[in-house]
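Below you'll find only one chain, the form predicted on its own, shown as structure tokens.
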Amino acid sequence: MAVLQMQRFSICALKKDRKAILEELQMLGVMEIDTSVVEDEGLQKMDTMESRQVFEKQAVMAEHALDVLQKYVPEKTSMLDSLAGKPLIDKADYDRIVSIRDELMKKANQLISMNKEISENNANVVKLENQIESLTPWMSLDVPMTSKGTGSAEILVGTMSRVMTLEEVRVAVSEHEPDLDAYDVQILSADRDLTYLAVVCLKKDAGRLEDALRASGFARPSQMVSKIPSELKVDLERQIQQLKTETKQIEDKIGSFAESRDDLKKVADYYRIRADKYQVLGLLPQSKQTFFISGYVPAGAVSILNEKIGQAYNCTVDVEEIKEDEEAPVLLKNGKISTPAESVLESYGLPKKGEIDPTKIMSFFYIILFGMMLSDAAYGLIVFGACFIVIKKFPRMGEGMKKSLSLFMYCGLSTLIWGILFGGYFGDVFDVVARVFFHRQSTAPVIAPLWFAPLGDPMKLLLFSMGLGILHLFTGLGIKGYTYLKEKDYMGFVCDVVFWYMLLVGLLLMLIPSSIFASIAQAQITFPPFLNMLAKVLAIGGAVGLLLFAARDNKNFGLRLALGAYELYNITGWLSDVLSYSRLLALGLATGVIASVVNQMGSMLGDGVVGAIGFIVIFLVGHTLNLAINLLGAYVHTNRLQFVEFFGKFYEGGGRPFNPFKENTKYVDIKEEN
């Protein structure tokens, strides 16, 4: 378990080897940039973002085009894609790219226009249809709705507000102008709002029809066509129809193009690097023939840049080591097993200075508590076997997916374990089948735990759960104490983990012959008297060290022996951390009980043909949502004894990740030259 250690490494170099530094630093990978302690007096940093923001446009440009593409010749993906990782493209592959990398951001031009003029034309199709459905109500109005009419007649076309038959238009019209009766009504059309209806009379009675007819609630329509509405229905349907062939043709058009998917991924990224070195540059003190560049490096990568850069280049190099008040990046390093559990550490926080990465204990601890909730040898040897094989199979996923599935993988392996312990394999699915499809008689399971059936001793495994918590949080205080003789503060040892280890083991001690302990447990342990003897005074030179030296920097005493109280007042919480690992036994018996449960579903329907069938259906759903049940019940609660109960004792966090400059590419990784 290591916290690599860090150290400053810092650059000057002629400004002719600018770009060639850059991109070697870029490559490897092994820098955190920060410029903050070079002296800049006389120095300028030039002003990159311009440049930077053409180049994060371009590669905004090219994703776009890639959507483009996705959207209308979609590339063929299957769920395994997303754990494929990126592909890895060689040196000679990416310097096409490059030299080709205009034409191929012509095309991403072509595509994103293409993809506007397929938008207007579905816009301009929309805005027709709405036309012809405005149109729809005048269907049979055989003249144009801008018609004057004759030169003694005028037509009115108009809407009622309301539904209205023709004798009630007339009654309308009458009440208003009884004298007026040369005219024609024609109702062409009514909805539940509107009746829609053309009018013809006398050019002279034309205006006195009209305010008759708008006491009743006529109204023009609000646009008026120059041609009679069905014929401009039939041009309207005809634009319509050449849009979308001329659509159709312009998708085509971009399905030419799919050819080009990879390069335009190649060249998004590409751009992506320019403009994260661009980002860097504007970083950079200069002055007219040298620039100065300094960042954080793992110490183990220090001999390579030694090597790649202050070898390569006229240039000079300064290694230094980091100052106390400096606050160093994070980066761990760990064994094979221990490394999938720092996705575990980081999600709560990496270590802050000065503090021990507890990946590798936390790891062991993980693992085992994983297996004894989920504690099913089948669920185990699923989970062990489907991880594993995807990881054979992909083996350049992402780094943050393998770390997850290799966690998972070993989970696995402890949970087979664990189930071999409590003989669980699906539940009790051999002993169910035996008795129901070969009509075993025996009680006897048919293949025995090999150390005891949790369902048949439940307290036994509440002992266990219990008795592993306790190393879990001791463990976990006795990082803390590490950790304070890493510092050389030895009376913070003694006052905040001694005196609780004594108080804590004395209180054990005295529980352990105890009546409560002994109806848990089932048996009477007795201990000899001076092992009594010696668990009081542990006890209470426990309690009253931390009483008396709790608060030891209060120099008032009153004060002093209230915070003690109060420290001892936290052994309540003592209590609930170790209450907490009941849910390994909660956990371990859900996954076994609804197992079981599953099994006698499954033999309800006897021993034939038909039981058979519905056998293995019912197992098969029911062992699967068991599985995916307790795996997450699993997961979250053992994060939980890590995050709460074990990290509390010890752990603060809050380091900051280590964040080199590198090729932070989105679609491929770009093979080194050796």
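Residue numbers count along the first chain shown, from 1. Keep in mind that what you see is a predicted model, and the values were worked out from it rather than measured. First, how it differs from the form predicted in complex with the partner chain.
- In the two-part rigid description of the change between the two forms, residue 135 is assigned to a different part from residue 119.
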Second form
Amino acid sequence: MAVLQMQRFSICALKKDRKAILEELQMLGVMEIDTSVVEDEGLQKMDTMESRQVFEKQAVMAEHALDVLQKYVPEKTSMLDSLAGKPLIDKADYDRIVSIRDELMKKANQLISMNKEISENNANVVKLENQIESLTPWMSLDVPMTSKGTGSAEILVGTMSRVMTLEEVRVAVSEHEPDLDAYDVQILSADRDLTYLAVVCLKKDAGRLEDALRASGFARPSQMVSKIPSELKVDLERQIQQLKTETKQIEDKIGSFAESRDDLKKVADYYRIRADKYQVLGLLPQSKQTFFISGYVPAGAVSILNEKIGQAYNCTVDVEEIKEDEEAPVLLKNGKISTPAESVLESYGLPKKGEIDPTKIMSFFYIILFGMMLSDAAYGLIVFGACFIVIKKFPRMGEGMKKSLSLFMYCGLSTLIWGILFGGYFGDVFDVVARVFFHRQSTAPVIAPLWFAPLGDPMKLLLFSMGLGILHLFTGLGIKGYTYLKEKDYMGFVCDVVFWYMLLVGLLLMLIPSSIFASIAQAQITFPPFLNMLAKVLAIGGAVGLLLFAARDNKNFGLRLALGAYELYNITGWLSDVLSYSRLLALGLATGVIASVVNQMGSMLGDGVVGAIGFIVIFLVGHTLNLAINLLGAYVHTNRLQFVEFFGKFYEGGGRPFNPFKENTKYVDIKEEN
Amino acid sequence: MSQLGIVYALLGAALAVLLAGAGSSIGVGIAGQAASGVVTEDPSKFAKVLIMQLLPGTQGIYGLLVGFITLSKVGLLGGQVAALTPQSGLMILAACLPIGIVGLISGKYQGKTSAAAIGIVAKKPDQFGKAMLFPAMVETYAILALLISILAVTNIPV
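Pass me the form predicted in complex with the partner chain as well; I've looked at the form predicted on its own already.
Whole complex next, starting from this chain.
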């Protein structure tokens, strides 16, 4: 349970060792570079922007090539593969990649250009298809559109702007040119609002006829084709076919690149690592012969750095404590059971300067509260088993995923225990099966709860939930007190923590013997008189203390009292915080009751073979759904109790996560040589 | 004997399931629209926004829970149907109202809050933990209503 102590580690070394030292640092991955404190008078920083961009571009290109491969020869992946994490490669393999990187980038380039060719081909196919489409109405024309006709006859090809029959066309012409007669109209086709026609007439009449037709909406086609339409169509189709064959060939060729996929992944990582290195290089202040590196290092890693860099190279190293006004990055270290809960803390915010790491205490409550909300032994066993198997099966899964799954594994265990205490095994499946299929008469449960059944005595569980809540909240207040003591702020400790404890404990002690409590607990508890006296003294003492000292920094006494009274008003906040823990009861009941509903529905088909099959189907579907929805509920509400109620008492967060200079790879991890 | 008592009790169970379920479907619907928008842009956020969408779904389950407890209490689920007086029937009806009404209203508003939280996830996926809290705040009141409904239904003498 700790925030790791950070130290500032500075190196001044010769430029000739620059590359080697940077690579060593990157491989160790224990230092967050921060050169803002180095006085850079007379020192210069290198502009590495350009080379960095070159490497980044290479990395992006390799990834683009991978995308192309994925598109045409998809890698087989299953749901579980995403859990597997990055494979580990050894140094020799990595060196091999480095030596053939140019070749690989050539392959990447080829892949990208082949992809481009395919998309161009596809665009051309679409264009040709459009062309065929526009030819369709002219298909029955057996001369080219641009045909000049014969010696004395001429052909007019075009469209009328509405649907017309042969007679209508002739009538329209005779309205304008009643004496024109020697012409032949052929309707080629018609669609919704156009009629496509070809007219043969004498050359000398052509002008008059066209004018007459125009008056009724005749127009020449916008695109004249110099070939016979049906021949052109065949031609175009052949071109499309050719393009498609070409595409197919390119696709096959892309397929032959599939074996380079793994190497391309590695080379992408290689360029990403180099780009990172150049970014850091750009930050380093340098003189003519030397350069400086400075950054945050966890205190435990200082000796490794001393050994690997301080002694290995001709340089001076300097280790200092972090200065008062410096905000060091935060790295947490916890025990085996608590580490998984770090991810929960991270999603709220890391401890800021001066705050302690509450992960250990929080993980303890997290697991208990989660188990109580799910509280079904069978569900707990399923969650525990699933997480356990996945963790064992994929030892190299990502850090974050591993943390979450381990946390759920412990939560599953806790659910199992609460389930046994409350007697929930898939709700009441044993009772239902015994009654329906084995005709058991007794109404007593098959497996009696170790403690008690919540539905039988909800008030008892309600009181227990709130009791647990008070314990949780008091722990939070205790941590606040601990922080005050650590900073030697004794006044704060007494005024903000001890007075609250006095007031709350006093009020609790006054509440327990009262009749309200008796009616809830269904048992009258009587305290000896001195305890009643003590309760009153504590409550009044705490209240007066808060009233007078809560706003002790305020000079104006009247305002101070008013602010003190406002602090006292926070007692309602405590009340609502404690009531909030009633969700432990509500969610626990929800799991059990919905599970019973499922069992009940399953049993409605009666016994016998049909009944048994129906029961199994309903059982599987129903309990899967119930488990999923209640897992979500337990997760959300455990987080809420931690974040709002618990952290609200003492924790602010807002620390900056430790972000070391390391080999930040996407596809593979590189094994360190040793 | 008058059957009115059982009618009131059944009406209560129906109201609990009906109102709370309606609230949840409104809420899940609102959140689902926002979630679909995010997935159009970035399918990798599917799991996160799906969780957000499901958050307002719990009211319906609470309604079901109270409805079920009520039905089993009055013996409608197999066994002997209890002989309820109209008074105790009305008492059960009253006990069912908190989760029904609060479920309806909180379901709708939790849906709106979820939709807004989905906006957080869309822009800052790493703030998922905090985003999830806002809809969970609304749910508190549904849980309190559920609690009172359960306590009342189980403690009414039949």
